[in-house]
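Listed next as structure tokens is one chain, alone, in the form predicted on its own.
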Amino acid sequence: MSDFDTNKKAETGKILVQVKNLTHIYEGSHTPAVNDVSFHILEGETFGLVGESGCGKTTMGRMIVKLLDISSGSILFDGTDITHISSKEDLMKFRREAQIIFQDPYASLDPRKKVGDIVAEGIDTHHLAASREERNGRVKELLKTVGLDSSFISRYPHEFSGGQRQRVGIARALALKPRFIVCDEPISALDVSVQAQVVNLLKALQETKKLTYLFIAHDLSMVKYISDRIGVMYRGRLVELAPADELYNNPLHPYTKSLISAIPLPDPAAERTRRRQAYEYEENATGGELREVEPGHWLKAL
């Protein structure tokens, strides 16, 4: 694939994130998970990161902060090589300036801890309190910055619903003042009442503490209200990157048009009449390079 990533770097801003023909395969499979990607992410924006199940919108994410090893391809961090990091002290600095906030809000909290000891699980590790008196107080402050009491601190994850855990999981997340965090998906297991909410957080929290966001969802439509570019991956590989709008307005590849017509309308005149386009899998429909073939629009050759 054609590095398409930095001839644009003077026009379009500072490059925190860059992904190099990044690929992975698990472990006794013959296929890649994620097949030669790259992508960037300018500071401030918001990344979206698309497609159906099991595409490798995760495996991605989890790469680029370092909970899964790169079979190949390199990925740089605000112009620093991090492909290869090795030492604890090299991974705890990485840490420092990027996060994850997972997808499962009830599987990624340890039921047996208080949530004053999860959302302190950074502070700890990177001895970032010199007392418990000002440990607990910085989890207090979190708790508040994403709308739960502080007396909470001393509360168990099972006594809390699925939004008020993810929004612990975001504390946590918080807990380090990262630069960048993967969301994996962080409202696929909401309700739809509380999905906004969440959304809504983190576009604020973007705003005040100048967050950059991987946004990984397959909901296309909640996709392009949080993101600034998105990128639609489809078996593996990146098949389109568009402006958020761009892509919505004037898809080009048969799977983004597939997935946009997948989006239930608002307007129920306009649902009963909504055909949704099939995309049949075809043998060459993850090959060849993406090309820009308008400003700011890449396609892959089809």
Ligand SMILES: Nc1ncnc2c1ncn2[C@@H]1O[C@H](COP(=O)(O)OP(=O)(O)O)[C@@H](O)[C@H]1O
Contents of the next structure:
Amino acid sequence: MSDFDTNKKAETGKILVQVKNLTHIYEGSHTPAVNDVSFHILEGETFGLVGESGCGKTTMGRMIVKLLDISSGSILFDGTDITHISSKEDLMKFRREAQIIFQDPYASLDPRKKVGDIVAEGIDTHHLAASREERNGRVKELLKTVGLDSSFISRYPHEFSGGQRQRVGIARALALKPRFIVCDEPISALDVSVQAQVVNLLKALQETKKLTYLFIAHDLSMVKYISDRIGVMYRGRLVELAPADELYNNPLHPYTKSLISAIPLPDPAAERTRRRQAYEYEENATGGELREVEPGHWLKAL
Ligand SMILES: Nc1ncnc2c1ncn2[C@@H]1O[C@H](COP(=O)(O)OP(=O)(O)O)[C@@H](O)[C@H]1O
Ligand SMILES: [Mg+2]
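Structure of the form predicted in complex with the named molecule, please, following the form predicted on its own?
Whole complex next, starting from this chain.
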């Protein structure tokens, strides 16, 4: 079995994030990086978003937290249309609700800043502490929450391992007490030996802080354990969406089948004979509409 906790969240039924026909075209590019994608994320759930490198996952995650322009389509957050918010005040308000954890904890932490200042970024920007003592007290509390020693506050990112750095990134994301966090491949850059620890930390935090996650990964091997529902992306499109178990046990899109065939099997004998199914897409002209083929199981026209 896996090292990962498998406590999936019961659905509350309330939609926190709603993405409608979302599209992003990078300047100078002809093909959209994200192409007419629609889905929703329920409050308290972990929504997994998987697909190979370059399929548009990061672009999607960054649009949802308003770090990247939306070319067309819309995003509702807790019922409010945030598609076009752009004033500093509105963005600051939104940042207190929605945060992101980046893929590469080496590149995403400013090497010239002390860990304490990195974690306190949001607290400082939003003037949330009345004094230096209060601010540092909260930073130490945040460090403790993610399993780091409070002495980290006055040290620099380069003094730490990848796993510790990613914990700093998680503490930074938690500082404003958000309700929603985009976890953009938070363990992909880490040693396998610490991946489970970081995932289990994220799961525990979700539990205690009532968080909703968009959890991005390039394969299904771990997401299938921690996600309530999973969306599969291919070349900018969402091609299949289903509850995690249903997607794993009854994949319908050939690309999803190919992703599942790439997951190593725990049984050595079975693993020796595992066959990787390749998938090459034949571009078709149909739009982004998904069809519900079974309750909760959505599939893009093949
Ligand atoms: N800043 C950028 N400028 C132009 N193209 C980009 C930029 N960032 C990403 N892309 C392109 O957009 C597509 C989707 O990228 P990305 O969202 O990073 O995919 P993923 O996170 O799934 O690996 C890729 O083809 C990538 O090359
Ligand atoms: Mg990415």
